[in-house]
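Form predicted on its own, single chain, as structure tokens, below.
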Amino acid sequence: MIGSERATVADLAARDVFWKVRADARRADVDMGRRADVFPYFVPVGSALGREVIVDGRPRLMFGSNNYLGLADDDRVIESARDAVARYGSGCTGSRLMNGTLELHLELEAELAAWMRREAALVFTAGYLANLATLATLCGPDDVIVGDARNHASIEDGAKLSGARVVTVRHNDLDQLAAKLGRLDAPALVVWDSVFSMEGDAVDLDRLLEITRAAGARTLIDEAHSLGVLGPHGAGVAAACELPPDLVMGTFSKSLASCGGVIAGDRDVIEFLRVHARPFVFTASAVPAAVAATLAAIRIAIAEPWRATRARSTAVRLADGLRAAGYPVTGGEAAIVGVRVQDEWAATLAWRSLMDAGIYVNVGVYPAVPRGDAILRLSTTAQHTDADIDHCIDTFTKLVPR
């Protein structure tokens, strides 16, 4: 009997692709977590993502989003999405290369590449394609691809896609990626993050560079998580380097509040990226509303210096008091701390109880973090007070097992 049902099982994965569905081995923990309602995950917001939140008709201190310069409810950030939406409709009904590029379009793609210090800009309806389109076009079965363990999804993704060697360093060990640069003898395309999204930790870059550069490699770096809050007038690390990374990315969903990705460069990578990118070329245009509000953020970011400033500051009190409490934390370095947890089960309740209590986080598990492991990822924003943070900390403390 257990040699027919065994059978039957090999039979139906054989036949039917929709097999792995029903044998997810994560469906339990899912189901349990919904039915202990400790699922922390697409929770209903019923508000403006700003400094608090309503849910559950009840509001929360929000600490789980990604609204560095607190721009998401801003008047004048939201009177620009309208003033668009008036003056070019709801939407480009295609792509950019056919009917979807609007002069919205271009003007954000220069104010971009000026202030992120390059000479042209890409921007994509999602940064999650800025990363899969550049690494799928410009890398290919010839070409290696190097990057850090703990890059975000896009990255893995977009190299995968492009079909070129991959080769993963230990979690910023840069010792191990010059070890690594200097076996190899193919091109290769160096990927990092500059700060990490759920740790919360940054890359020594100046070092990165150094090594890439003496290995004669090309650089890509990921600044979604550092884009508006570190560097000169906000526009990320890369933009401090005398000699900066041959390309960098960004995202508009960040800092920025609003949806949307960049890619600033050399002109003609960028150019090349514009006509030959499939997931840019054949991906609708991002709507008028989505590229006013970036406009508009960028703005307010370069004249309003002191928002960066104060999402900074914030997450050194957050860290520094989390950790002196005796959490081993993470990160401090932009606008994410994380706190690592004993396992993903104590991580959702932990969740659940900070929920209950008015304070709302994120909890981080695999893939977002290695297999095993589980965080607890807190960001803070410009709009924060030190009553806020201390509270957070106060009420860290009285919950969170250590």
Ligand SMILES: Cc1ncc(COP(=O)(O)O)c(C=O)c1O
The other form holds:
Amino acid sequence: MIGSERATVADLAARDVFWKVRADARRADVDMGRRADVFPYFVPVGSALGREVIVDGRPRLMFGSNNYLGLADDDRVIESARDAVARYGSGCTGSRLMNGTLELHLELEAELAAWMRREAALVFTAGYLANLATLATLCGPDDVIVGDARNHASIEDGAKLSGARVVTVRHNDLDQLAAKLGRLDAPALVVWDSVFSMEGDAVDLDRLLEITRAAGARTLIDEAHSLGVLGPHGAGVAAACELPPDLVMGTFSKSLASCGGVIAGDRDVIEFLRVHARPFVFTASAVPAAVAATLAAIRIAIAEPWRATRARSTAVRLADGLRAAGYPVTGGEAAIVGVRVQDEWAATLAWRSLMDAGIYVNVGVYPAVPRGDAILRLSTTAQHTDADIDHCIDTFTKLVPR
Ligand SMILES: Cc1ncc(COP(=O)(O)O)c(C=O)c1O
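Could you give the coordinates for the form predicted in complex with the named molecule, as opposed to the form predicted on its own above?
Starting with the chain above, the whole complex follows.
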């Protein structure tokens, strides 16, 4: 009976996309996690994002955000968003190409280009779309996209959409990058995260640029986790380079306390993307509140450099403390600290105990990291005090097995 029921489900799954989902083993994992109250995703937060957040009516110290500069609950950022809604309304109801470009979008693009030290910048509705659009528009089947094995999913997806040949390089292995570039016989775009979102480690950008230039390849560097935190006035690692990467991607959803993304580079390439990038042209423009909040956050990031310094020094304190306590720690170069747990269930159970003890962290499992390489991802912000960091280390060492 059971055998024949299974055969029926398998048969349905072969013919119907809904039944394929119903038969998918990953669904059972999620259901089991939810039933056991150890599902670490979609946790509803009942407050603004600050040093602490409210979960289930209780305050938790927040080590699981990307709010590196601590601006998501800043009065000046909130006031700017409010003013923009009052002046421009709640939404633009159209794409940038048609009716969705406000003066505010152009003001943000000009400020981003100046901050990031590039000729021009293009603002997208999400960082994900910025990567997707750039790769899919600039590259095609005659090109090669070369990237780190742990690059963000938006880079992977953009590469797939482009139809280009994809060459993957071992994580931060620049010798392998040089070797693989040396064997290519087609135009190449090298794409790399400057700081990796889960592990928090950084690439040696100067060396990467030396290698790519020697090979005659172009570069796109994803600064999602370095914009605001690293580089001159927080403008990202690329802004410090004498000869910068060809293109730089940034997002507003982390240090800049908002939502949206940017590609900055040479004007002619940026203007081509503005007209031809489908994930730019065929989606609605960023809402006024998001654009104004981003502008306010950039101005504060520049005027208050202590925020970037503090986000980095708290990360170093956290990484050093956890390392000294015997954990396999990664990152700490920007504001992300990873603790490798490897086993997914062990990572999830550690998350539950930490949350119960008032410490909010993130769990990275496949596909955010390779299979069997689960990680607890902690991030610091300019708002954390030394006492917060020490309390986190103390709680962590009591609850999480080495
Ligand atoms: C490295 C990296 N690139 C791109 C993105 C996409 O940015 P957004 O969240 O703004 O869509 C993220 C966000 O998680 C990221 O970590």
